[in-house]
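In structure tokens, one chain follows: the form predicted on its own.
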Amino acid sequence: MLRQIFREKFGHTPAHIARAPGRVNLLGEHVDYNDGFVLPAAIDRATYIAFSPATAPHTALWSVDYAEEAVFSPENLPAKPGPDWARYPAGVMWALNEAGLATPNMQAVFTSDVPRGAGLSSSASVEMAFAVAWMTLGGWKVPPMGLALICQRAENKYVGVNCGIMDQFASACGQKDRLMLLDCRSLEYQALPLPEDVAIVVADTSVRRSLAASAYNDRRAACEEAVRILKEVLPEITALRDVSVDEFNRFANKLPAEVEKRARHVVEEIARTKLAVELLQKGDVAGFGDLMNDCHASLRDLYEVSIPELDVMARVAQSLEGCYGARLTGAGFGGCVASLVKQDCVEAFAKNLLTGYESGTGLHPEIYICEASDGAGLVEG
């Protein structure tokens, strides 16, 4: 299909197509920005791009899922030219340029199976696929890190979200059957195995994320004055991480009570994702869905960031057969629901699923059985 559209709209057939995934993470909620563990899996969702190299002078662009057209050029890259889908590959282009690596003008077009606003990373999958797009033209070499250090500042410095590493990283760096834990101070990763016979069900409230920036801003300063405060009788620390769940116990009346909230769940999270990768390594599945059910109870009472939507989604997963565990995945606010569910009640699974959200909200989900995929590259040419 998408060759069939380069053709129609470019009259050749594109010379490479590649791919870049969405993400979902499993463990570790809101704890990058506090240098904390990660633990999120690229998706058999993804972002794929047909290209060709361009004689024009400038890289032509056409959205199949808005039916638009983007035009511009490193020239003309200050404006911010185009629609809004357009910021995203044209970040990238000013990110790569700002890095000194060569973007040669393209004729594309792409198209997404990753749901937008849903908490699965749609927007780092179009910028991870274009970074693939332009490296392959461009001839030069980074390191899948590399690539997602440069679509991250893409994002924060040219679109204006200030996200942190984890969805640009899992979507470069994914592999398959794999979920990847990542050190998100020091930036190290290593793959661990998704254990056999799960699958990994994603389901969307269709309540569409409405992340206040002050939302997310007030949690991130709440953060840091716990640790500005907890500085005070612990002076090593330099982040939430450096804080054991025994030390906050121990400090945690001094700190005001909306911020000890947000502080716990952070050093918490942080507990559980360590915890999580023994249960891993030990097979131990039903112990890890526990820890997912831990951190929805934990992101809805203290960290406030689920909706009466995500929470009914998260209780009927939770209740069904062959559910390990079940939480809210991404920022909160809307989007997903991520659940660990044994391979062979799948299908009755995510009937069972459908059908109660359904009938405790009045809204229709969507729900996709994931498989953890490799991360982005080329697919063809």
Contents of the next structure:
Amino acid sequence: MLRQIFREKFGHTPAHIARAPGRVNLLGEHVDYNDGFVLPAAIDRATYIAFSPATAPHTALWSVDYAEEAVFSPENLPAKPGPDWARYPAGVMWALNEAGLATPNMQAVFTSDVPRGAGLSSSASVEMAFAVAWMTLGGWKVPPMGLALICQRAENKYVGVNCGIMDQFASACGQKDRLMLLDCRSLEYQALPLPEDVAIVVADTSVRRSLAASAYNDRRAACEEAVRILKEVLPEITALRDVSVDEFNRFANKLPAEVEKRARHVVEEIARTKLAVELLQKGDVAGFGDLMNDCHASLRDLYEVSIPELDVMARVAQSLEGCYGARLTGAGFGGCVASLVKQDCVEAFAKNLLTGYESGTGLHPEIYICEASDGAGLVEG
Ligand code: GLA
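For comparison with the form predicted on its own, produce the structure of the form predicted together with ligand GLA.
Let us now look at the entire complex, which starts with that chain.
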């Protein structure tokens, strides 16, 4: 389909096709910007770009999903190109140039089946797909984690969203059938096998995030304030990652009430993620699932990034047969619940989750059974 559209737009066959996946996060939510540990998987939904080197002195992009064109070149940056969606590829061009990497102009057509604004990192997947495309045309090589960091910079400094590294990391470094454990401080990572008889089910509430960017920045600010105050008694800390649960309990009374709730989520979530990895390695899926349920409660009650529809989805999912654990995934304020479900129960689980959610909210959800997939790369050419 993409090749066909490319031929219609540009009159020849594209030289290459790149792909970069979205991600689902199983544990470690809102901890990447606190130097914590995250446990996402790349999913089998992705952004695809068909592209060729351009003959004209600019990059011409056609977005299939918006049916719209954008044109820009390294010389016009950092001015923002017309349509909003074009800020992601233009931001990647800008960040690559800032890193001294060539971004030859290209003709490109792209599309994505990662739902937008659903907490599955559609923007990171667009960024990573373009980074791979420019690496292909630019004649340079940067390892996946290096590309992820450049794309994060594009999002932070060009698009203006202050995200952590998790999404770009998962899209860049994901591996088939694996969960990816990342230490967000050292950037060391490790692939962990998903238990064999278990599926990841993603259920989209169909409620799109609103006010997410400012609320996200508020949460980050609360974490920074907690570190600033706790430093008075724990001078060696530089991030909430450095505070143990015991230390936190000892000194929590020094924090304003709201800051305490936010920081408690982070400190406990980092501990949960470390414990979850041990349980996974021992094959204790039930224990792992319990931690996912605890994570949802903490995001709802302490970090306060859930919404009623996510709570209904998580509650219904948690009550169904074969569900080990379920929780909102991604930044929150809308989007999806991820559940870990016994393989034999998946079909009935999806059906009952759909009807349970519909009767609880009057809304129609989308349900995907996800495969953990490989990270970004060329798929053709
Ligand atoms: C968004 C950000 C990530 C991460 C999550 C919350 O997806 O892009 O960096 O902070 O929210 O865990």
